[in-house]
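As a starting point, one isolated chain is supplied in structure tokens, in the form predicted alone.
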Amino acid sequence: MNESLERLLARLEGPMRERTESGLERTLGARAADDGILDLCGNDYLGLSRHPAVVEGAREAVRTWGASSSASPLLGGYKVLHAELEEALCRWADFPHGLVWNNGFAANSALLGTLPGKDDVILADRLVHASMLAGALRSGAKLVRFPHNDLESLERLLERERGVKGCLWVATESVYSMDGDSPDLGRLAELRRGHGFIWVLDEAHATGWHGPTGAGLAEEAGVGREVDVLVGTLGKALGSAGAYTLLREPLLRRTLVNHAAEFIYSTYLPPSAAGAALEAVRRARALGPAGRAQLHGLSRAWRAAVGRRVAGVPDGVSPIIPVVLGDTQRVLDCAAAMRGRGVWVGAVRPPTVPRGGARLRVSLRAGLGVAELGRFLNALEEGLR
């Protein structure tokens, strides 16, 4: 072993030992295709990842286009199928321009890392995804984070930054991934009209679950036209893989195509993912308001049932239910006991959530019934003992 490698390993050993001893080390566990587990951990909110029509969409794309796009988008990887997906997403959310990405992290990081400049100010909710923060920090813009969903604090910051030399940006999510809660999008739209900022809204966890056509919470709140850039993913409710940005101004899309490294220098999204996503968009739209009302009722019922056993379960209708236990080891032990009973929930610990906020993250999906709720509650009670 050479001297530089020895120094590297010595440098890494301490932080990893500390993480392991504090119960915060992340490890990988490979799952079988059909393990019989009641999966309440993933984000397949509409249950589309195994829907026959969505699977057939992927197969047809492979038969037509092959298993890989085989190139970066600017060197032939961008296929007619990708363009069709962009157009379908734009029609769905009523945006004129769109761009498909390999994954959600790349979409957010590229967006906020490429478009803001050094004279700009980005105001971001304290709990926005790490991908947004990565891009904002790379951009050279001034990044200011406001307390979670505290729009009064945001308004004060907007007043303070009114004379910014460059552009003013506000970055929020519509449904937050660890708490399953939402900001007041109507109030955010009012603030945008009053202060003229560029609004970037991440709808990753709202797509399919919210809105008359499932386009997201901005559609449900009637503020879609106020959003300048909407970010969504194809790998959650749409059961595929990849992500998208929808944009009001064509120059923003052109700039990303020409300057976003995440888009330019990577083999593009495989045709199978695009084909599956196209069919999933059709299925999500076809669910309709009545279908989404059933999903919201499912969320209320599960929250009420869990709340009778664990204090502090928040009200809401999103597919994400946080069961905050606080202590990291208790969360790990509870999740392990539940897996032993055939139920998989997320065990989320710092630094993903704040210290003292360790939790079970329960992800709902269409098709869950009374039997699944009973199975989950029995496993939860076992885990909490």
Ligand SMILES: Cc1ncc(COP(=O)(O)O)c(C=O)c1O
The other form holds:
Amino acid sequence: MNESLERLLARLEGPMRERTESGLERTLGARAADDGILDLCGNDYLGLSRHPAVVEGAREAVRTWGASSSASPLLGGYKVLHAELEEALCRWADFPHGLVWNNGFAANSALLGTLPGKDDVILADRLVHASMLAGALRSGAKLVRFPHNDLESLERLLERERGVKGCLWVATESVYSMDGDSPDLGRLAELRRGHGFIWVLDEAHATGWHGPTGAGLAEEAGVGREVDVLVGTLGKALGSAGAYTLLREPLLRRTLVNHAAEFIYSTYLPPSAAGAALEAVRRARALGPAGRAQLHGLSRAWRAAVGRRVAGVPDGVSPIIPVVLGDTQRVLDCAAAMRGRGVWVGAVRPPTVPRGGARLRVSLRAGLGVAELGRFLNALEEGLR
Ligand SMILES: Cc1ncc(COP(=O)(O)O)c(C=O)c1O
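Moving from the form predicted alone to the form predicted in complex with this ligand:
So here's everything in the complex, that chain up top.
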């Protein structure tokens, strides 16, 4: 071991010990393919990742295109299959231009890291995903965060930043990943009309679950046309992997293709993921308004059932139910006890959520029935004991 490596290990040791001692160390556990667990942890909201047609979409893509795209997009990795996926996503959410990415983290960090400049101001909800912050922080723009879903605060900031030299940006999600709640998108659209900002909307957790065709919450709220850049992921309700940005201005797409390092310098999304996603978009659309209404009913029913056992469970229809217990150790113990009963929910602790906000994150999936609800509630009661 040389001196540099010794110094590095010495430097890492303290912070990691602190994490372990405060019960906040993140550890990996590898799961078996068929572990019989009731999975209320993943984001496969429509259950498409194992849908035979989606799996066949991946297989067919591998047969036709091979197991890898084998290159970065500008050096041959961008195939007709990727272009077809882009077109399908544009048609779905009614945008003229789209770009597919290897994952949502790359899409968000590239978008906000590449397009805003040093004279710009980015107003971001306090709870936007880490990928948006990563981009915003390196963009050189001034980043101001407003209290979660507080559009009055946002309006005050918009007034304050009225004289900005560059561009004004607003970054929000439509369904927040750890809270499962949403801002008033109608009001955001109104604010955009009044203040002329560029609206970046991350629909990662709304795609498939919201909107008459499943295109997202902007579609459901009738404000799709007001969104300047819509970000969606392929690895959640679409049961595959990857992400997309949908854009109204072709110059934004050209700029990303030319300047976004995440796009340019990485082997492109594997054909299997693109093929699966293409099929998943068809399945998600086919669900229709009635299918979506059923999903929202499922969310209401599960929230009501959990709310009878734990205080503070918010109303809503999204697929994410936060069960905030507050204390980190209590969350860990509860989730472990539930796992012991074959039920897996997310145990989410700071810094992923604010201090004092440790929670179980229960994510729903199409097809969950009375039996699963019963199994979950039994495990939850045991966990809370
Ligand atoms: C709101 C939001 N945006 C973006 C991402 C990143 O997407 P991906 O998992 O495809 O990197 C996530 C979560 O993973 C998310 O919750």
